Amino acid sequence: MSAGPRAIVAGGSLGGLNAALWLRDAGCEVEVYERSKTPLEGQGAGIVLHPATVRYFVENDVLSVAGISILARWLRYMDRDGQTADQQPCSYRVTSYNALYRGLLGCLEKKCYHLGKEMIGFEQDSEGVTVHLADGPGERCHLLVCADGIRSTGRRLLLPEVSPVYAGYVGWRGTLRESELTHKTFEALREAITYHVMPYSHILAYPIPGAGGELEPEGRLINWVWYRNVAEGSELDSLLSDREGVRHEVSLGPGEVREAHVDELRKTAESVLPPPFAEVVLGTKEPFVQVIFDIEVPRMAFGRVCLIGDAAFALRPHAAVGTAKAAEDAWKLGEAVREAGGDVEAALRWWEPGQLQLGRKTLARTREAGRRSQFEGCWKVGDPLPYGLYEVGDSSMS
């Protein structure tokens, strides 16, 4: 039997995992090349889990979802005071980067997985692509995935018309062992995915497994984010400028932003925020920052080579289905490919309409709910969540 189609995936992180899991399965040759020297654990923090996202463990039974994640019981609204607006059962699974990360590397052979390796360039022909790497000769292959981000390179190239758009605000984030947290905020935040609305503002929180993947609350982490509008220009060049001077395009990771600004945002939330909240922001050592970008692409096949996850659409997160998105575009990619008997370019085509629908609706999805939050303030106490990826309410896991 004749081997299947060599497909090299730029991009190592949750997208460029699945991606790399499911063309194996379906039959391809997969190398992934990643450009960080160091594994990938410790870039982000909480992540709300949708069926897409553990698909690959539940279908192969390899993995307990269960023992990755924590299920959260309720969607409580919180008061200025720290008292229950509002309060629904909700059935939502959360879970850390790190535990998906290490449970789809650790599905994945060693030996196709590169650190340290960075694509710059590629050119492809009637037979193949020929991926270009900073450090090393030219690799062909059949297929070449572009899971690599929000700055991918893969789309500077195919698409450079196309560049990241500012939405106007960005997310502070940080994470405090919930051992930490006094009796009463504890109670006020456990098993809850727990909201505070503000004017043109809010914040949330919940809990996920400790770092090295603890599920029990002496062991686990509370999770934040802020939602924080900040002004294109000056003021957010002096956000995004670290403690060395050097201003980052899409983050700021923990420890490198200014102490201006990390003493501004402590202040600013013992006079605005709910007792629980401010205590968690207080409590966390080294809050970092994300800029919330949209990214939205006319195209992601482009004859041997594709674009998924971030790198073709990037969500704002308010739909909470951004490593969903891209896992199912990596699982409906695997599924174009065996469909198509490894024939790259008929898979390439077949699979494109579906995931620019699905971009599209989801993305517009996720600027309305940060219009409604944040700009237009009528996001109100007891508004269900735009949680889902196809359609609101389908994130929900038992």
Ligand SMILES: Cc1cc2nc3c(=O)[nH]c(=O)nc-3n(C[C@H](O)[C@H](O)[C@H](O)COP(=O)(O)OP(=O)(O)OC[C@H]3O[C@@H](n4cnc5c(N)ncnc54)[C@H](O)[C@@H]3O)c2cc1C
Second form
Amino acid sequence: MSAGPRAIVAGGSLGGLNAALWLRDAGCEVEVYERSKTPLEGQGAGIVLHPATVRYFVENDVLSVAGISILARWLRYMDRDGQTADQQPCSYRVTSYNALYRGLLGCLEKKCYHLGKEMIGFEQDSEGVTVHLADGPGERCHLLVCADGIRSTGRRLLLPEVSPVYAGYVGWRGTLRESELTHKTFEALREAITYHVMPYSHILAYPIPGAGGELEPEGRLINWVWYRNVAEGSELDSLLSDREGVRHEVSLGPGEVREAHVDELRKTAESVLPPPFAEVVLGTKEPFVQVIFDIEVPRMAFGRVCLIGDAAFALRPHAAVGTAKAAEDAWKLGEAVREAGGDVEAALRWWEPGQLQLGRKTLARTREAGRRSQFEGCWKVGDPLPYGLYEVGDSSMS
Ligand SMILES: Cc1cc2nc3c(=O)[nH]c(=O)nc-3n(C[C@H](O)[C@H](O)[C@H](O)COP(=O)(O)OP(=O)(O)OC[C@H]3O[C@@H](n4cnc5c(N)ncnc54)[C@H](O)[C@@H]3O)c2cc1C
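Moving from the form predicted on its own, what structure would you give for the form predicted in complex with the named molecule?
Now the complete complex, all chains and molecules, led by this one.
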């Protein structure tokens, strides 16, 4: 057993897994408690990679980035008729949530990852933290990392005044097999991240690995996201009420969105989208909805407890670095614990300012992109994308 601090990570998604791995490698004994009873695979869609997202694989030489991702060579804008309106060379690598989750999980000892374990509270004293799970006795640790996402229990307990702020729009999302596309649509979207900008809305699509990690066109998927404004109140309530009438807060998964809303999406797609985009939307059996929120915290470190990833800053997807930000928080946390020789409180004091600054800057950039696209309608064909973590452009990977 490691002689270093004992760390508990609440939340076993991409942020939590990164934290567990970097902390383990910094000498900690780690346990990950994930609320979901089943592995998180199968629920996600596309993720644009950033060097931070794959740092664990690269630095430890455990997984080839080319083996889990597809190179998008073009940033393409499509006009209303489906013709290329502008295209610039780029080198973004795109993958799926599943591929990253599976890769990170494979680097962690199985006995450290516990499904069906919900953190419901904690208290800390000068020696450590007692973490309470929904079932079972309190667990002691020296460091508690709350990587519990947009509706974080850790954040609610530490900063009850901070709540998610609805951005005024949602992302309709979906995937379908590339092999199901017509030849014309396949060619129109080929090797690219393709955008179509409309007044107060935009849609994008790019290929991602198939559910089993397939990288060849026969097995790959096309991932699309269509940002659409939905007024808060009855309009949003109706969209987010599932087929059983249950109102969701953050997202509705495939098969949960009511038929009336899916029908409306399809009809609108036919009338306003370029034919290739209309084809992918209409061809998607069960489109799903992700509500776009901003979350911004004034603090991330609280003695021996910290917030990372979406629990601290939920970034709008326009900069494509939500996952990268969570991974960066985790990597820097591991570095801090190592530098501090295992002194957890000193490590968190050193770690916090840089991560707060990064979160604030990136959130501001994603808000600006959303404002321009969804409310000012001034995002133009050919405009550079705001992709990047520390600065625009740093997501490029050859
Ligand atoms: C299933 C899934 C699919 C996703 N798909 C995509 C995608 O396709 N594209 C994309 O860009 N982003 C996606 N995301 C979001 C993206 O992964 C995150 O923005 C990013 O990785 C930051 O992750 P995070 O670990 O901070 O938070 P999240 O990924 O939200 O993970 C938080 C985790 O904490 C768990 N949890 C919550 N409360 C508790 C608790 N009290 N105790 C224990 N565990 C708890 C949740 O079940 C969840 O697994 C997805 C997230 C999930 C969970």
